[in-house]
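Single chain ahead, by itself, as C-alpha cells, in the form predicted on its own.
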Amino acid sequence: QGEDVLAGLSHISVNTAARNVNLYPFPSKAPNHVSEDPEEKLDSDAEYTQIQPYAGMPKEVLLLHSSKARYRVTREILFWLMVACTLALVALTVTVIALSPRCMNWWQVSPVYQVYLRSFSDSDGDGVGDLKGIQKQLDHFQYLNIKSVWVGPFYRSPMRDSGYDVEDFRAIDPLFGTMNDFEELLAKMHSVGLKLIMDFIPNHTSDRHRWFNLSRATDPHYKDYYVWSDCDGSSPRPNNWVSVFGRSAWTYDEVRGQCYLHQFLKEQPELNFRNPHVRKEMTDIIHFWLAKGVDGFRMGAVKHLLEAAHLRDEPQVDPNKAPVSWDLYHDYTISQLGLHDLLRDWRAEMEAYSREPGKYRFMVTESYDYEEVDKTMMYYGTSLVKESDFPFNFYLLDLPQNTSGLWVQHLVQLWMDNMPKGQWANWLVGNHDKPRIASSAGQTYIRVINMLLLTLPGTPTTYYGEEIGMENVNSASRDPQRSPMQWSGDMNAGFNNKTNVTWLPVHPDYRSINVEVQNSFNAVQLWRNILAPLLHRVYPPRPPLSLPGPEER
C-alpha cells in the first residue's frame, strides 16, 4: 500500500509539474493559459497549440506534435527512402554478381604439365621412368608454377600399345611401381599444391584383360562386353571397317569362333558400351580412382566409343581403291549416337566429388576430329548439362605448316569463333602422338611459341621438355618424341643416373639443352616470368625454390 500511495504522490506532483512549470525561459513565448483544472486531458489540442518540442517532454506531448503534418510527412518520406536504397543496393549486388567472371578453378589458372611416364624421371635403374620419379621431380614444376599434372597411363598392361592396352583398371603395372606408389606421389602432389589429372581409356581393353578372356569363353555375364560378329577365319570380315593403322578392324578369334572389332590394334579388343554392365563397370572404375583423390581424368578415344549396331560397310572416298582408314567415311565408327549421353553420365558421376570447396574434379576429352570442329566444341556439353570442362585444342598442332602470323591468327580463331558462349579455350603444340615443336618448327621459334602457349585466352597444355626445347631422336618406331627428359649434363641426361640404361636413346644435344643449363634461349625463365604474376594473385606465395642439382635429383 505505501508503494502505491507513493506512486500516486509522485504521479500528482508530475501533471502538477507539467501544468504549473513556466516552459520557456522566453516570456514573450509562453502560453497565455495553463490550466489549472486537474480532470482537464492533456491530450487536448487547443491546451497545447502554442507548445513547442522541448527535450525531457513527456510522452503524450511527443505523441501531440508526432502526429502533426511535418513530421510524419518528414518521417515517411525518410522511411520509404531506406527502403529504395536497400532495394537499389540489392538489385546492384545482383547485377555485379551476375555480370561478374566467375572465379576461376585450379584448372584455369596454371597450365596443364603432360608428363609421358616412361621418359620422364627413372628411381630405381631400370631404364623405365616410373611414379616414384616423378616424385623426385615435384620442384620442377614448382620452379615453373605448374600446378597442373597430366600422367600418361600406368595401368597394369602388356606394353603393347605403351599402356594403352590396359589388362587391369585398378591395378598398377609393376614397370611404373605400385599402388603405394601412386597413393604417396598423389599425398605429396597435394601437400605441395599440386593437381594430378590421370589417363582414362575407356574405349578398349587389351586382349589379356581378364573381361575378354570371359567373354572369348562365351561366360553368360561377360559374353557381350565386347563387339562379336560372326564370320570365320576363311570368309571375308563382317565388313569394310578399318582400324587406325589402315587394317581391317576385324580379328578372328579361335577359342570364340567369332570376329571381335578392334578400332587399335588387335591387342586392343573394342568394348560394347550398348551393353549396360560395361557401362557400370568403368562408372566404378572412375569412382575407384576419384575415392582415391584423383583431381580430374583425360578421357582417350572418346569418339570411338560407340559404333552402330547394323555393321554396314562404311562407304568409300574412293570405291576404286582398297579400303584403307582415310578413304572411308566414318560414318558408322565414332561420334555415334549416344556418345555424349555416355559422357555426361560420367561427368555427373564426378560432379559428385566435386562438391567439397577446392576438390573440384577436372574432365578433359581426346578427339582429333581435323576439319570437323563443330564435332570437338559438342564436347563441352550443353547451357543445361555439362559435358567435358573442355575437349584438346588440337589445331595448334598446325603451326609448323605456316610461321606467319595470318597462320597463326587463322588457327587461334578458328577455336575462339566456333567454342560455344560462356566456355574455356585451351592450347597445345605438342603432345606424346606429334612431332616436337623444336623439331617441326625449329628452335627459333621456340620461345615465341612458347609465349604464344602462355598469353592466349585459356589452359595452355605442355609436353614435357617442350619447356626447355627438346627435340625428337631418330626412331624408326612412333616413339621419336618421347625420348627420356634432359635433366642434366651427366649420364643419360639426369634421367636414369644409375644404370646407363634407358628405354629410347637420349637425345645427342642433352649436353646443351636440358633443365640445368635452361637453353640457349632460357625458356624456363619464360615460363617463370609469365606464370609467377597470375600465380601469386590466385594463390598464397611459396618460399623461393632454388633448382635441383643433379645429386637431388
Second form
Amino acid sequence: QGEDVLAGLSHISVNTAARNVNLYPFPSKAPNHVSEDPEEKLDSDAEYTQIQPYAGMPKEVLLLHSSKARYRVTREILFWLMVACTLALVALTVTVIALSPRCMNWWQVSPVYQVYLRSFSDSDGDGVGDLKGIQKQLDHFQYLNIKSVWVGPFYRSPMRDSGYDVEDFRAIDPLFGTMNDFEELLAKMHSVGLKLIMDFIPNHTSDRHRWFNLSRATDPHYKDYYVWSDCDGSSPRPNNWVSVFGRSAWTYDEVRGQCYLHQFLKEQPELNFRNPHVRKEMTDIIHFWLAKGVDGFRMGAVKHLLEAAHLRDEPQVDPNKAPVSWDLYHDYTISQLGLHDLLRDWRAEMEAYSREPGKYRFMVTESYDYEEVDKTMMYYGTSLVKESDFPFNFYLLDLPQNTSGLWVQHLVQLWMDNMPKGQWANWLVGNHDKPRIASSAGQTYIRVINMLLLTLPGTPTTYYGEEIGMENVNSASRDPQRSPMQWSGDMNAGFNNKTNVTWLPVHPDYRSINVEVQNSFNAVQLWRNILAPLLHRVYPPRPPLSLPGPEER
Ligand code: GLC
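Switching from the form predicted on its own: structure of the form predicted in complex with alpha-D-glucopyranose (GLC)?
Full complex below, order starting with the chain above.
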C-alpha cells in the first residue's frame, strides 16, 4: 500500500515539477527523481516518510502520514469511543423514555361528568334542560375540577326514549336549542379548557327517521337499511327474539307488509350493519361531529349492533316458560362476530382527527356484559388494533347492593386482573339508566363511594347530582334518577327561574341537598380537593374562579 502511495506521489511530483512549482520544502532530493533501482527506491521511501506534514500537502502525503501508527491508533481509539458514546446515549434515551411516567391524556386526568341534558339546567323556562343551560353552568365543572363532560343525546328526536331514538343525526332537537347554541357551547367549553363528549347511537334510529320511511316503502337504496323478515302480522313472529324492554323484538309494519327488528322500543328499528351503505352513513355522521370539534363519543348499546343473519330462535333458559329478555341466552342478538370490526373502523376514523396536539378524540363504549368480563375487555381492542379508550366499567354498579369492603376489593380486582396489559381502567357507580347512589346504597355512603371513585386508579365517571348526593324521585317510568339538578333552595331548585314547571318533579329534599349548600354537606369539597392535584399534572393552574368561596356561602 505504501508503494502505491509513493508511486502516486512520484507521479504527482513529476507533474508538479513540470509546472515548476516547488511544493516540497526539502531540497535534499529532487521530488521529480524516480529511481528504477529497488534499493534506491527503498531509500527514497524512507526519506519521504521523514517529510513533516505541512499545510497544503497533497492527499498522497497526507495518506502517508495518516497511516503511521500514532495517527492510526489515535484515530481508531477516537472512532470506537464515539461509537460507544453514541450507543450509550441511545441506551440512556431509551431507558429514560421507558422509565418515565407516560404523558396522560385529557380523558385520563379528569373524571367524566355525565350531564342528562333534559334535567341539568333550563335556560328558557320551558321545564326542560337545554344547551344554553349547560353553558350557564360551566363554572360548576370548573369548581369541581372536572374537565370532561359527557352531554346526553341532543339529536332531533320524537323523544320516545329520551333522545336515544334519533330522527336526524345531523340536527339538534328544538327542545334543546339550535346548532348555533351547540357550536357556541362547544366553543365556550373549549375556551375554558373543558372537553365535550357526546352520545353516538349507532344501533338504531327512530321509526320517524327518513331512512326508515324509505325502507318501509322498499326504496331500492334503502330497503335493506333495517332488519326485515317475512311475517303475517299475527303470531308467530319470525323467531323468539325479545327486546331489552320485554315482548317480541319484531313488529309488523303495515306499509311494507313485513316485520322489522328492534332490540329496544318498537319505535327504535335496528339498523342493518351488514349493509355497507349503512356503515358508510354512520361513519359520515362521526365525521360530521368530529369536524364540528367534539372531543369524543360515548358509543351506546354497541353489543346489539349485529344479529345472526340466520334468525334462528335463541335457546331458552327455561324451555317451559314464555321468554322475556332475561329468559333467553342471547347467542344470536348480542356480541356477534364482526361487531368489533365496526368499532375498530370507527376508531380508525377518529384517529385521523386526533393527530394535532391536545385534539385527541376519545371513545368509550357502553356494553353491559354482566358476569362475562372477558367480553367487556374485548372493547379495549388488541395491542395492534385500537378500539375504545375504555369500555364503561359497570361492575361497581353492583356495589350499592353489597357495600362491604371485601366486595369492593372483589369488584376492583375483577377489573384490574382482567384488563389487558397497558390499558387504562375506569369506574362508574351510576348513570341515567341506574338508580342514584343515595337511593340504592343510602345517603351514608355517598361520600365514601365518591371517594372510592375518585381514588381508584383510572377515570371515574359520575352522573350529575351525585356530587351532592341527589336522590331518586318517585316515578313509575325509567326516570326516577333523572329529576332536575338541584342548584339551590330557590324555586325549582334553581333548575329554571321563569316558570314553576319542570318536566319531572324536583326532589322534595332540594332545600337541604343542593349545590349552594354543598359546603355544609361537604361532598363537593371532597371532589375539589381530591381532583385538584391530579389535574395540575396536565393543566396549568387557573386563575381564581368566579364562584363564591366557602366562607361567602
Ligand atoms: C342506551 C341508553 C339507554 C337507551 C338505550 C336504547 O343504552 O343508555 O338509555 O334506552 O341506549 O336506545
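Numbering follows the first chain given and starts at 1. This is a predicted model, so every value here is computed, not measured. Each form is matched to the other, and the largest set of C-alpha atoms that superpose within 1.5 Å is called the rigid core.
Align on the rigid core first; then say whether the Cα of Glu60 has moved by at least 2 Å between these two forms.
Yes; Glu60 is a residue whose C-alpha shifts (by 2 Å or more) between these two forms when the cores are overlaid.
Is the shift of Thr74 between these two forms large enough to count as movement, that is, does its C-alpha move by 2 Å or more after the core is superposed?
Yes, because once the rigid core is superposed, the C-alpha of Thr74 moves 2 Å or more between these two forms.
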